[in-house]
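In the block that follows, a single chain appears as structure tokens, in the form predicted on its own.
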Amino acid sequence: MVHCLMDGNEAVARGAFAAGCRFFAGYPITPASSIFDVMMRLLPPAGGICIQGEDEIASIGSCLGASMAGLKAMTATSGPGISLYSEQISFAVGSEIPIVIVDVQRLGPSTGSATRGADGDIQFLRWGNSGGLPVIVLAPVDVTDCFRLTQHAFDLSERLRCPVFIASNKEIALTRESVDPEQLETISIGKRPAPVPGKPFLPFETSPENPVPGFLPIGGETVVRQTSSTHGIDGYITTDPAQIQDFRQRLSKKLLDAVDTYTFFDYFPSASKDLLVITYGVTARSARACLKAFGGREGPFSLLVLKTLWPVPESVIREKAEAAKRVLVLEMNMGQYVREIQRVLDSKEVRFFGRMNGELLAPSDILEACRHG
């Protein structure tokens, strides 16, 4: 068994390549830049395209153009870049353009601290598009997750025709771990739905069996109409309230109705039923270290590690919290996801422990919070 050292950014890039990504555009930004470096090594020899845009806006715009032409596309940035991506994210949501967007979070706000990690973009990823429609956000814990969840991001983006975010963190992205490459399994990647057969092509027409419109690439034999404005199934701008409402409801339902099929999580039960700890990202590793110190099932809490953050996986949260008397939510921010846990578990005592100063939550911090939280 031959192991190698790999960090989260390299694992994201290799996961994207394994998923069939053949177009990457980005602008250098710490701590995401090494994703671009790896894609530059992987894509051109395979006939793919890797470019540095003149800025973040040009980079994500290039990716959307490549995606509309039929390529699997990915971009990567950090918090300041996500801010600049916002308009194009809305375009991807409203015009159903598949794209994977990696946010290697660093301490904010604004340019913040480029070499300090945080999970301060969690709310922004969900609500950073005009219109507030749902998006998918996956949160890896380690290198293996970075490889696996990036593939799932492409699968979901292609099948559901939507942007999918990878909410990484500086600590996950730049920490090298020993990995057995043979254990980095590839998954089957779904395809964009085909147009409704036997009918003239309408770019946003759906069928009763599939709420996702059929896809044809721009630049092919069939004329494909695309717009960022409110449109009907024919792609033309519309002001008809009924069409607008139906369209918005479909954009929401196609993600919300399927969330249980892409809810990724880890659950570590404990003999103690009193306390459930819920967390995500790199903080999950500190929480796991707490349990290991107590011999796993003898630990002072059960642990739910969420890897699908948005849409909120309400079913698994309710299921794992059913027996708990108290719930403690751990985050590397001032409390962004805890509000969703409080909403879902409105009949339970839900407490928060976190900070946003560039330091990890240590196992000793978590144990202290469990005792006094």
Contents of the next structure:
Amino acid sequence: MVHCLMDGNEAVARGAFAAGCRFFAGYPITPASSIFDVMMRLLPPAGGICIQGEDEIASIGSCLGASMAGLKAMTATSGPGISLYSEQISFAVGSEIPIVIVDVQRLGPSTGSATRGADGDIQFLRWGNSGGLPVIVLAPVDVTDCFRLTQHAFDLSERLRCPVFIASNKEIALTRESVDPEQLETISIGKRPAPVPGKPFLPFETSPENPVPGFLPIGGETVVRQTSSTHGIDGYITTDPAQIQDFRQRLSKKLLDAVDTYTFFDYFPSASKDLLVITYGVTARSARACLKAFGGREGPFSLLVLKTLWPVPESVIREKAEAAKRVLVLEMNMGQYVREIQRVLDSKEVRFFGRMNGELLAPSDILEACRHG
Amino acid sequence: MDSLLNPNRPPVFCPGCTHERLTGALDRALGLLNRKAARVALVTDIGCSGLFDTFFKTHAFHGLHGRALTYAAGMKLARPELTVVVTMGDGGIGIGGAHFLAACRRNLDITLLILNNFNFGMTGGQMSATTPPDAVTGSGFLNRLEHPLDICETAKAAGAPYVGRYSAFEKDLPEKIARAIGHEGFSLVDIWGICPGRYTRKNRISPKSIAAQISRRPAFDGAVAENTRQEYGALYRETARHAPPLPPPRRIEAVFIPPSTKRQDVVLLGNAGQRILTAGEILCLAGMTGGLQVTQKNEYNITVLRGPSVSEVILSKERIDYTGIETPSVVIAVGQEGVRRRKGLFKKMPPDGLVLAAEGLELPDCPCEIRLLPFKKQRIRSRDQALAALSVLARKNRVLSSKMLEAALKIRFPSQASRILETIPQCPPE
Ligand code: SF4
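Form predicted together with its partner chain, following the form predicted on its own:
Full assembly next; the chain just shown is listed first.
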């Protein structure tokens, strides 16, 4: 038997590298800094670029520039940095710039506690852009997920030309685990769509087959325009309400329509179908531990672990909750994603259990919460 | 050389705006340098200077206010062969001050043209970082209270290797801009101009007064001798060539049989600086040489050398889910702060549990065996005590064996393992 010892941050960095990421910029922040450390050792020897921005805004800004120049780019921070990224995130959403953004969540609000974990940014990641258009958020549960989902983040961000978040947590990022190297599989990463052939290049032109505009890099033989202003397919400002509305619709639809193709989840059924526990991130491990204590299928609940949080994977939530009488949502915050579950399962009794004090929800806490359900 | 101006999109500035002259000057500068459209990227900021990219048929990137230099940096690092020109107003230099300083210090081959007209034209003539105190602006009396920024002096102080301060009305401006673009490294051109749309409505400013103002300031017209150095991108690539590649994650083979097949929950408690996390990692590696799965969850404060340091290590034959420890099988206590932080753990110890504690610590009551380790007497340094406690555990053949510990040390400290093993004395006498 062979194992490797790794923490979540190293796995994110190695996953990014395996996915072909060749540009990384970050600003030091606990608990995300070690992603920068590993990228700094991975990228330069491979001909890639890793820089430390003068601040968070610069870090993500240089990623956007490098991404438009054709490189796969990633940045990593924690809640306070996401706040500073916000305007650039809106830019990436509206102007369809591929980028992977890692949020190693720590206990907030604000500066909060740098070395304690939480899942307090789950709604923030979704709504932290001006304009409120959808984004993709993937939530790893363990080190293997960090490696795997970071690659998926690149695949999605490249194919769909959008920012993709990894919602990590100090408790995954800085927790070391033995991992089976066989489980650290590389996946094939999709490409940014090619421009419509046989036509003059228009930077935001789409085709009926693909709602994602064809990409050519800034600096290539064909001149390319990119702009944060409201633009038409030619990349120049437009004021035409019909065209603007079509664009906004397309930006939504290109993510929402495809969500079933990138819904990552684990489902652990148990004999008692009455209670469905839904959770994500590191809390999923505590819920799994509860089930294991009961020998798996004899557990007091079935468990749905969501790894795609945004767009909300409504189909899988409905399907797995079908037989359940009650639903309990567990979160390391004061109740954020439970709002989505309540919205999707509006005819069911959906309750919340969680806290935000830097501690993991322990299996004993969860069993207690189930009992009182 | 053909013009790089976009024939379909002529400039749309207010009549008399010097931005229009500068559009022509930049085009002629690129022409003088014989740059092709596809070899040039124009990165523009927000405000009237942010319209520049639309008037050219080069690559164009128009982004957020004050952040143009951030995109330019990524672009230039990704494509060193590209000519990257940034246009920004005096507003952008204010909001993007950190990026400006960083660009000067970093010295990537980017040309920054500051279209300096002493106010925010687009939003209503508010004061900017360069507004003189005696100007009348849309910001009430506020500019009277502040000192205007001398962009060129600031750039020089921040390490910019090429700085020019010119009037937008200078006849040879195209040549001057061309020289700046041709300079290999960061070049800054601070161009003083007129905003008739806003600024000149309430302020007297003319080509003559601009020339007079500039002549009263320190002159900047090219290379700054004391800041001359190698361009960042070239230096980066050269340095990166010698950086050793990061090896793949180390593969640890299971070669030993662990003392017990039971799951072990070990909590290490200490003070920051006692290498608690390193000891936890060693324990993990040792477990892995025994074919066990491991997790290590750490807790510490943000202060580096103060406060508690706690590591929770689980070793198990099966996959480990929850990484916290509710009932430890072994507690290693070497620092008071860690003990205090987890004082509740002790009463939860099972009767067959074990506490290994440095002599002299204040410990809460606990229902299992407590073994006191006379580290002080044995002169074991505080930073080695957690590791020494592991060796005690190994010699008791509990959780890990001596062989497992030795193997783990060799993995973690390949060159020092034997020295470390020697310094951990054969302690303590039973
Ligand atoms: S507002 Fe001022 S800077 Fe803007 S176009 Fe008009 S004159 Fe030029």
